[in-house]
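A single chain, nothing else alongside it, follows as structure tokens in the form predicted on its own.
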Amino acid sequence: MKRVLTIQDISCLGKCSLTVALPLISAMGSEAVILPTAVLSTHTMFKGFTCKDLEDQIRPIADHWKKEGVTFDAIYTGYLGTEEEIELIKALITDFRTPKTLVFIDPAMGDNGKLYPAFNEAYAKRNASLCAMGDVIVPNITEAAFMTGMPYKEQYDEAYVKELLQKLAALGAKTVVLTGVSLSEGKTGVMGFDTEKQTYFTYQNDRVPAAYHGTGDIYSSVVVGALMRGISWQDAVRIAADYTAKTIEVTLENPAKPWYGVDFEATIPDLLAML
């Protein structure tokens, strides 16, 4: 059985980050090992949430694993709260990486042309140095623009997306996948670039008219789980895009429509069928 280490925060209530990654990676047949960077009472779309930073636990936990001889088939990073945390994770990757370890980076830090309130451009550049260590990176257009210094555009063409991919590849990652790419009306999806083969890949599906917290974490977790099953990165990102859209559609049918996350638990059978 493959073993995946996923490093991100955990919200006690709310479907995102580790509460998404753990069940999905497990359901797809890999062992999920977690390293929480912070524990929150709820995710940040709730008002008055509590947050306990766990940055000071990262090094002791990693040291203990090292003494135990623990190894990982994949290291998957999500939301990281500080520049110092990024440096700790870069050191952890260096310590645990082997020639067979997949390093998957989701540089979660912004959307819709803006960084999240806790971050600035210095943080974005530090995240770019983390992406340089990745075998696969999955930024959205906002994150890509901040990491490469390119202007963010809401209206763009394929040439703009390809330029973003080329500049991201120049950071050092082997496979670059840009998420949230819309190349025609009513469609959204991904465009990727394989640096070794120098080839592009595009996948678009129908845009679902809704947005929910945590869907990016679902997408990334499914890509990782698929890669651990030996599925090509092109098929992995296609499956993840279709599954994320499916979970949104199912949630829209729920009379309660939980605004804090999608009903991914109900669609895990659909995910397994896609594999």
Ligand code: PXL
Contents of the next structure:
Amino acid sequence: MKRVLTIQDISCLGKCSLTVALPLISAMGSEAVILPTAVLSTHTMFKGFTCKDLEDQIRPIADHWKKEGVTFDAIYTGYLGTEEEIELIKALITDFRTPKTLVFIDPAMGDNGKLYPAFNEAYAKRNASLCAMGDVIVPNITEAAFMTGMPYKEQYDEAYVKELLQKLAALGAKTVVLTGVSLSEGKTGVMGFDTEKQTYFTYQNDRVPAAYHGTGDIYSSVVVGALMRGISWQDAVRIAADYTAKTIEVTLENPAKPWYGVDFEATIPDLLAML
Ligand code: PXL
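In place of the form predicted on its own, output the structure of the form predicted in complex with the named molecule.
Complete assembly follows, chain above in first position.
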């Protein structure tokens, strides 16, 4: 069985980061090892959330794993906390990476042209240095703009997306997947660039008229789970996009839906049928 280490916060309530990655990676048939970088009462879209940083635990936990001879088939990072934490995680990746390890970076730090409340531009630049280590990186347009210094645009054409992809590739990542890319009215999806083959890839599906928290984490977790099953990155991003869209649709039909996250639990059987 493949073993995936995922490094991100635990928002105890909120259906994002580790509370999404763990069940999805497990459901897709890989072992999920977690490294929580902080414990929050909820994700940061709630008012008054508590947060206990666990930065001082990263090195001792990693050292223990090293002593035990633990290895990982993938290292998947998501929402992190501080620039120092990013540096600790870069060191951990260097320590555990082998030629066979997939390093997957979701530089979760913003959306809709803005960084999340906890972050600033220096943090975004630091995240760019983490992305440089990625085999696959999956920023959205906001994150890509902050990391590359390109302007953020709401209205854009394919040339803008290709320039973003090229600038992201120049950071050093091997495969760059830009998420939340809408190339025509009513559609949304991804555009990717494979630096080794120098090829682009586009996948668009119907835009579901709702924006939900945690869907980026669902998307990333499914891509990682699919890659671990030997599925190509192009098919992995297609499956993740279809599953995320289906999940939002199902959530919209639930009259008792929570505002803070989607009902991904209800669509896990659909996900397994897509594999
Ligand atoms: O889904 C991204 C995410 C993860 N973790 C925390 C968050 C967010 C987005 O706001 O606040 C704590």
